[in-house]
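In structure tokens, the next block holds one chain alone, the form predicted together with its partner chain.
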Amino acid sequence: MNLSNALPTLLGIAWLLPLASFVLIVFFGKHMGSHGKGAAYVACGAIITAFVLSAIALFGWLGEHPLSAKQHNAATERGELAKSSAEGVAPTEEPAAPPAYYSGDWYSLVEVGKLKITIGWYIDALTVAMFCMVTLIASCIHVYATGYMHDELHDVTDHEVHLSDGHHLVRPGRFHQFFQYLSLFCFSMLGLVISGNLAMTFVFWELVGICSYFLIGFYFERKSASTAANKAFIVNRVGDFGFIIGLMALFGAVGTFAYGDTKDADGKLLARGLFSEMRSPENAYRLTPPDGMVKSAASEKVGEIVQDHRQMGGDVAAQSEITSEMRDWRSDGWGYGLLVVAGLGIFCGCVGKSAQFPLQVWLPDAMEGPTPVSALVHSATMVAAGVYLVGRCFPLFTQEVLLVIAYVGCITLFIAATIAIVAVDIKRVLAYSTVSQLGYMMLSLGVGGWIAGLFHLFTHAFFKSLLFMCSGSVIHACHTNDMRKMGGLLKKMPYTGYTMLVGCLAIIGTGIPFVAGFSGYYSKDSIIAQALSFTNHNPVHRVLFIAAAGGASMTAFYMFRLWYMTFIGKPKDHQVYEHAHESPKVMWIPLVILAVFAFGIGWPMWGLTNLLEQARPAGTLETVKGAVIWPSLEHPSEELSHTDMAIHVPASIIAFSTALAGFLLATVFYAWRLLNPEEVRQQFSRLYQFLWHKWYFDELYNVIFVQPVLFVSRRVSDFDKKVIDRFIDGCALAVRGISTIDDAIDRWFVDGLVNWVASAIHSTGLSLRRVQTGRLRQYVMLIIVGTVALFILITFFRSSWAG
């Protein structure tokens, strides 16, 4: 079996296994084991098998496409390349070529005209890597959740829900339901990753959204949880609206949703996919508006030409003239705006899912879900989906769109990092940290660091899931989220404490510059290097680099603030401290596994970046100059940030020193206690309040969107009640009046007439009855009288007629 058959089969099964588990648990979940405990085994089994299949697929992939020998961090090569670029010669890169991929369709849902919606696959190195990452992390989280959700096996008393009689809510446990949702979540995410066209991507995009809705609202009896679930869903809708616009712009102009080309069995090109429409080989894989976009932008001119030729009678001539005009139109910039709209639209969806500015408000509230969910949502699945989609659709983004992406990422990372500094809820610190790291990824993608951004997605997935699960372990032990009540837990919970330390070190990018470090060191370094490389070429956008570097120091500060407050120092709340205990094995073993990955997944020897490099969209490795709308904009080649020592060295040093500064500051505040955080807080109480209220975003949205909507809806409701309802009531009254009259007419007139006729006939009958006396003589009399009368009458009439 060759790879083009094996990969879709393997990954397809890996994708459908969680669905099977979901279906099984839906129907039989309650009866699996005692109190549905078996559901956990089904779900874990499915996802672990999926991981094994993904790993086999990865090895199969590597067998066919071995990693290139070129290692970015290999010192010798770097030197050579740096020299060549210093001499003003463009770096010798391998010629641009589309990445190796396999695409096809499993099942065609709809085929109407141009519209073709299929369930298909698009598998390249990124897909395979994502599959392994998602299934591995999901496996760890599933196992961890079997321990974490243990309480749900029996009736649960929810202490946060107060009933009207003063008691707490007691409800049956929802253990199996939790695993049912998790399975569906994994299925949706894997479907999103494997999908071969944008329509399918969108379907799974929404499925991921609905799963997060279920999971965030898992404790839906709590008002905060149901509100958070609603908020997440509604805010995501805002983004998805843009996504749909982007989809329509793409489909309307290009006429296909498929990513890859469609080829027949002999490898002959049947139809082009989106990627090669945007970056065709004839055009050296440079991003140009595809013919469809140019035509729809210049539709008036096309119409004129067709009209002209129709009068002269030649459609073929019209076609050839359009083709010849096309080049002029394209160079005049026709269709470019549509491309920008499509790119911005797709990015809108990513802004919603990945909680970027200005839609970042839902993610911290999503902490209302159980912690394993937070770990999954925040590391490998939902929020990663946004970054993944930006990475996947990278070939479609023009430079202007990339600049928007970069700025959105930059703003997001800064806002979220500042809020994380003052947050005291252990999970919310991590949530803001996620938002901030997602900002990093977006920033990186926006400045042209395709590898750097996705690399950070992978490393971040591991250490963020680790951090979340550690925090879950802490919450499990302390029964509180408030870091101010913790402290000194390291002795009580060594596994959690030390694995979390690994996570913290990884996320701040600890490492010895140029030698080695935690996985976050590599990814964050390459992001900062790319940002620096970008700002060197575009000094106007210096803020992008400053934010990235400053964000690194804030990351270090708030992560160690969290760690110190939780694990070091004197216990602040003795009740909490006495109660705390290390979590069971089933919970800390996944922590250790993830800690190992968080430590080492970024190491160059594993070649993760090389693997990703295989999936790099064609034509994105070169330096791109001069956008249409912003001619001075230049996106430097990502290669430069590794090879050019003038960028790589300062970037590394800056990243390291800012992180170190943040780390030291946190140590000074919270470990050595040389400075009292309380005093600083009072010193900057204005700023503190501002950050404490999360930059007043929720309040702002409340004023801008919620209140006006409420106002309008109240007016509309008034209108409804006072005008429409009254009108309807009036109509009803009138109809009732009419019907009463009608009833009266019916009763008195029609019925009366009928009754009168009936009674008249009745009384006639009655009176005639008296004639029937039974007296023979009388009858005879009547006969005679009648005869005589008839005789007289006839005689009379006869004479009158005759006369």
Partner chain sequence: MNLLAEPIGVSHYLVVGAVLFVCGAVCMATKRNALGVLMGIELVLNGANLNFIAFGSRVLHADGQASIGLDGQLIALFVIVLAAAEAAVALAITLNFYNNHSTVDVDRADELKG
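Form predicted on its own structure, per the form predicted together with its partner chain context:
For this one, just the chain is written down, with no partner chains and no other molecules.
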């Protein structure tokens, strides 16, 4: 079996295994072992097997597309070429060819006119890498959850739910349901990754959102959990509205949802996909509005030409003139605006899913779900989907859209980092850390750092899932999320403490500049270097680099504040400390595995960046100058940030220095206790309150959106109750009165008369029945009497008529 057939088979099975697990648990979950315990084995078996298949697919990919020095050299050569281009020297080589990929359809759902919706695949190096990452992390989380959710095997007393009689809620355990949701969640995310077209992506995009709704609201009896689930669902719908606009703009102008080209068995091109339409070989893979967009924008001119030729030359002549005018229309910028709208629309969906400003408010509240859910949502699935989609659709974005992405990421990372500095809930600190790191990824993509942004997506997935699972281990041991009640736990929880230390060192990018470091050192360095490269070419946007560098410092501060408050120093609450204990093996072994990956997944020897480089969209490595709306804007080649020592060296030193500053500041406050945090808090009480209330976003949205909606809803409800309901009630009352009268007429007149006649006949019949005695003498007597009576009557009437 060749690779083009093997990859869809392997990854297709890996994708469907979690679905099979979900279906089995839905129908048989309760009966799988004692209290449904077997559901965990089914779910774990499915996702681990999916990881094995993904790994086989990766090895198969590498066998056909090996990572070698040639890959690095090619990238370096392209960097030199990009540098020459940036310095005004005309490039002498052709732009990089499109990446290797395999695409096709498993099943066609509907095909009407140009609309074709299929279940298909688009597999490139990014797809394979994402499959391995998602299934590996999900496998660790599944195993960890078998221990963390152990209490759900029996009846659960929820101490956070108070009933009207003053007692706590006692409910049946939902162990099997938890793994049922996890399996569906993994299936949805893998479906999103392997999807071969934007329509399929959108379907799984929504399915991921629904799964997160189930999992965040797992403890739905708690008001906070149900509110958080609703909030996540509603906020994401806001972003999805923009996504739909982007889809319509793309399909309306291009006429396809497919990412890749459609070819026949001989390799002959049948139809172009979105990427080829936007960046065609004829245009040297530069982003160019396709003909459909240009015609849509110039529809009036197209209509005039068609009208003119309808009388003179017919459709063929009209089409010929339209074709001849296309170049001028495209040069005048026709269609470019529609391209911007499509890009912004798609990015809106990513803003909601990846909790970017201004839709970041749902993610910290998602902590209401069980901690394994938080680990999965914050690392490999829900929030990763937004960054992944920006990376996947990167060739569709204009420079203006990329600038918007960069600023949204910049604002997001700064806001989230400042809130994390003052948070005291161990999971919420990590939640705001996630929002901030997602901002880093978006910033990187927005300034042209495609590899850097996706590289950070991978490294972040490992150390953030590790950090969340460590926090879950702490919560499992202490039964509290409040870091102010912790301290000194390192002795009691060494596996959790040291693995969480690895996660903290990885996320702040610890390393020896230009030598080696933890995984975050490589990915965050790349982002800061690209931000510096971008701002060097666009000094007016210097704030993007300042935010990235400042964010690194804040990340180091709040992460080590968390670690020190939890594991170092004297216990703050002796009851909590005495109760604390190390988690069971089934929980800390996944922590050790993830710690190993968090430490070394970013090392160059593993070739992760080279693997991603194989998926780089065509035409996105070269320096791009002069956006249509912002002519002075320039996106430098990403390779410049690696090859130009004037960028790489200061970026590494700045990244190291800012992280070190944040680490030292946290150490001074919370380890060495040279400064009292309480005094600083009182000194800057207004700023502290501002950050404590999360920049008052919830309050602001409550005033701007929630309260007006509630006000309108109440007025509509009042109108419904007092006008519409009363009118309908009056109509019903009138109809009821008429019906009552009608019923009376029917009952007493119509039915009464008929019934009276029937009764009278019945009574007469009964009376006549008495005549039927069966006595012959009586009958003879009656005949004689009757005959005499008839004779008398006839005689009487004859006499009367004669007289």
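For the two forms, the rigid core is made up of the largest set of C-alpha atoms that agree within 1.5 Å on superposition. Numbering follows the first chain given and starts at 1. This one's a predicted model, so the numbers in the text were calculated from it and none came from an experiment.
- Annotation for Thr9: C-alpha shift under 2 angstroms between the two forms, rigid core superposed.
- Superposition of the core reveals a Cα shift of 2 Å or more for Gly765 between the two forms.
- After superposing the rigid core, the Cα of Gln778 is displaced by 2 Å or more between the two forms.
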